[in-house]
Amino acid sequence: MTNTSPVHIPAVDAPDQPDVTPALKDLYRGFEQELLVPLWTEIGDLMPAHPRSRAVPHLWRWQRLRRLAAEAGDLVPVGRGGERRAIALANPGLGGRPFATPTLWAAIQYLMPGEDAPEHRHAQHAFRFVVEGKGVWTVVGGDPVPMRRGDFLPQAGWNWHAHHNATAEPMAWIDGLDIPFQYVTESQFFEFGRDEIGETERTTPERSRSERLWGHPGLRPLSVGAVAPGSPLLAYKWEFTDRALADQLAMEAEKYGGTVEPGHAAVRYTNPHNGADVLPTIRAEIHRIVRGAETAPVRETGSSVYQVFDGSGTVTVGDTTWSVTRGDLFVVPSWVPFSVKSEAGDTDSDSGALDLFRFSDSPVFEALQLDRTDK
């Protein structure tokens, strides 16, 4: 991504460039000495006709991630300093950095039986999504939030949080953050919390207090005054998500619409306080594509990371097509067309649909009026 060539002299045959005379060469050298770069040699890279992402479409297989994470479980302790046993996707187009896309971080996190990840807080907005397993509670501001397959846990910036595994099984899940975005915009803050959470926080309730306050459809608790950035609801349980998707497909079957396109149901996780995206910089959605259905290609400014939650099918990102199955993660860079086809099952299985979890940086673009979609 960086251009370390000491002098920006375009190739002689570069389009639309002046002839490189000795005088011009001197000028370019003068630019270099003064730490200047001309627009006319860079404009093609900086101002393309449409986004041409440095990130590339890429697929990570869950089985391999899972295996490496388990090995890390054996070899790498979790504790203060390293903070989390999280292993991040590094997009091959982004120079070896742990950036799934230019703005998004996606990692598998792994916690061994009985382990704790210590409390801290950071400006980065984060979430967890659970593709398999259960048994970990994320303790947010002292509120233990259970994590189980299908649950989505947003975690807006600057909230204290720790994790603890209350069971005898290891557990893996996905962390999503805006680490690359904040790395580039340089807005990060970080603070260590307590090394150990309190005994009362080691309880393992079925529902967090945030769910008991905010998890009732369309009902706002009057006891809550000002609300900090991001959703006050700390868990979106799979039970509700699944029902919402099933309801849309049932309505479609009854000829009442409800779906995005035929066979394609979708919900967005939103902040119940204001209906906005669940995090200021991250959008999160679940898409269900019924067996045999196929989505129309869409391209959008901004990038997405997808994880297959259930089912299997074929995914096309630009010129690349993959077969995907549960847990697989892949990246859709900015302005690259994306479509998906759910596998046509040979049985009439009830749960045969392809369920895709998606997160993206769309709220950034919408807040700054830079969003564009092409369908």
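Alright, leaving the form predicted in complex with another copy of the chain aside, put up the form predicted on its own.
What follows is just the one chain, with no partners and no other molecules.
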């Protein structure tokens, strides 16, 4: 009888396996027919001594991404169907899927002058981070939110959102979502919204309503009761992030500490409602490393995507080392050592240091108590 089972169990002559006999082969054929797999043939793959990520370290050059996105701007319309002119990073270890890591999705999104990206909502948690330009407004639940260089804009799942470019110049930014995580857990939902946003949503306010309500350090509005998951603050402006990083390094210079290690300042974006991560499944941070400083190697469970916001440096991920400059993106897979040396200066960085934007799946691992760090 032909074996049509998707399960195939070879009898292997190996020190840690049973003796290969006709009876063992018959036993394995019986397992196959009943869709059973014995642990003794799979334990090395299913329960390794440490994480072995299918994702691999990889670098994407911003200038190449930007050029291809501009070509797509001339050729690919924005509208129903594709919804967004977003071009995802595909990790070479993940079989061509549009996934940067097994849990994280990252893409460059490009919007032409005067264009609108139509309204929709999805279960996936998302954010936008702007490495260059200004002029696009994202409209979340009817609230127009400006997007400018250095701004971080979280977008919790199941919120209506659209984008519009109010200027005469195209604009590109990166999107981050937990699409791969929700894909593998089969928990995703999606819904189309209006084809066009209203005229009041096409306004271009200096501050969004969310910022006017939530954007005051240490102050919570008493008019707000229960808050949905994810940060109610829809934009974290670069001017405040920059000041926080600069203050940490100034305190270090004054011998008051304030940095995570010598020459390395870092901040995490947090929810002003409860101090938690801005999104249930995604953590976001900015790191500033002064010229000549080198971070200690670290490896963590869970994966990260980095983008160089400013400056230049040398990045080492596992056995791979790259020189990186503004806009470049790279992946750090689970349990792969990572370190960076800053080579930034006044000619390639506004701050004279290397600024790195990082997002990771750490909240998922912490919630499941699977987080582990080795420094």
